[in-house]
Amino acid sequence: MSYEEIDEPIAVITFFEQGKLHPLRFRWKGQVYRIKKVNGFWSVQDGLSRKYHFSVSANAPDCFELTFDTADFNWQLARVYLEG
């Protein structure tokens, strides 16, 4: 499996439950990806803010790493892990 660095802003539909963030779907390059599974989750302190990282599987064969930055409340597609 290889990966491609993307680092592009994306729109994400998410919900909060008991203080936790749950991404449901995201839009990238005009296509909507429904998140089927969160494969992993971690956070990193970045100065005064925190970045939350989500490794997700969507309605595509590839996996995606999404990040949420508490400094500006924006989402980014950090990288795509390519099958094959």
The other form holds:
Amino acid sequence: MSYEEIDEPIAVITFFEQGKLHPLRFRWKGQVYRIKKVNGFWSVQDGLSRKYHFSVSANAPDCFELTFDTADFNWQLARVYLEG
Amino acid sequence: MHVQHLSSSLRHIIHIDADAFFASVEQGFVPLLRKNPVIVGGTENQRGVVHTASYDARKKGVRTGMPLKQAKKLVPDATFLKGNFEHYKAVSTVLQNIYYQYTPLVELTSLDDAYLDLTGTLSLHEKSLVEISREIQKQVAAAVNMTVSCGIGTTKLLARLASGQNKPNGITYVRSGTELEFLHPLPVEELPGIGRMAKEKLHQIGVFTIGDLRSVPRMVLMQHFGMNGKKFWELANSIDGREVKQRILPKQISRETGFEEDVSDLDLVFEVLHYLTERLGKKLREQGLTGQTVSVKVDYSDHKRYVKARSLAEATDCTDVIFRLVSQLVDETPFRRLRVRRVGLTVSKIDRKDWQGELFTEQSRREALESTIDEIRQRFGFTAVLPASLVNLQKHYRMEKSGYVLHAPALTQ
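Please show me the structure of the same protein in the form predicted together with its partner chain, now that we have looked at it in the form predicted alone.
Okay, now the whole complex, with that chain kicking things off.
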């Protein structure tokens, strides 16, 4: 397994429920990825704002790490984990 | 003995221990990692030791504390990870929320293990202890993709020892009346408080198992180990009245780090200790705690360790007070003509800060200053305000908003 740091803005369809956010789909480089499973989430305080990280499996063999920044309400694709 | 058995039979305690926690968390977050053994502690070319290894790596001989380079030789196809404390904290919170569904009496002893006292709540669930344990295992697997092992017993000791018997994903139930039978064959070092020195001493007098320990008269153990001898004897006889407490104060708070390469620059050693003091002081104040005894640890390149400790007249949470004592202890450290591998400091005699400080003293001014610094750090990150002497650390470590990225960040918060 290897990974690549991407750090690119992405568009994400998100579902908010009971104070939690669930990313459902994201678009990166024109392709839409449907999130099959959120494998884990964690958050990091970054000064005044908090960044929420989601490790997800999508309709691809690879895993992705998405981040949601509460400072500007933007999503980013932080990393792509690749097989091999 | 008779009284103990009567009381212990009334208690239902489950000890839950997450299996290969750090490695399992990483594998749960990135399922691709399941294809290879995972070793958490550092990257493969980094110096340092294994903190946790997945079970497939353990099968090949990798153990906690083993140098990473040795682990690499044993398992060349393993994925080596530095670890991420935020991952472990997040998963630990999920686990805690599951435990609290079964009882409010949960004692969280670390990020990855906890005691649940179901004595008062068992009848509410209309399930057996084994069924509850199985249900917890299922919930944990569904929520965080990992396994936990459960030990069920009538005391904390039995529950804890039981959870280690059938790993991973096991359930071991020590039924009331079978306690001594269960304890008898276990190695004596499985008992809490028996470290390397005590184990060697016990081996010298022919004590290898807990059963052997039971047969030694209490007085003889007290002659060898003082009051600890009495405790060992009681534990070997399954006498353990310790209660499951909802929140316990930590016995100590430590911060330590190793150097990428052994260093001879004592100024750097001192600066790192200063930085660790800043982190430790922040932690104390965040948790509303104070500490009274400070110890400094220096590990040399020949693997020998020097530790010096001293108590303050009064407990404190003030970084400046702790650092003055750390400076004294460092001044008194007879630095040998050897390089330093690792440094650390520990604050013990921890208590809650539930007293009113004095007004209009130097101390109160310091406290006001530190409270303001804490607030700035909360808003803008830990490195927004640093003592000037610590800015030099940028030459050696990457600075992020949340702090310097020290060696083995999984261990250095």
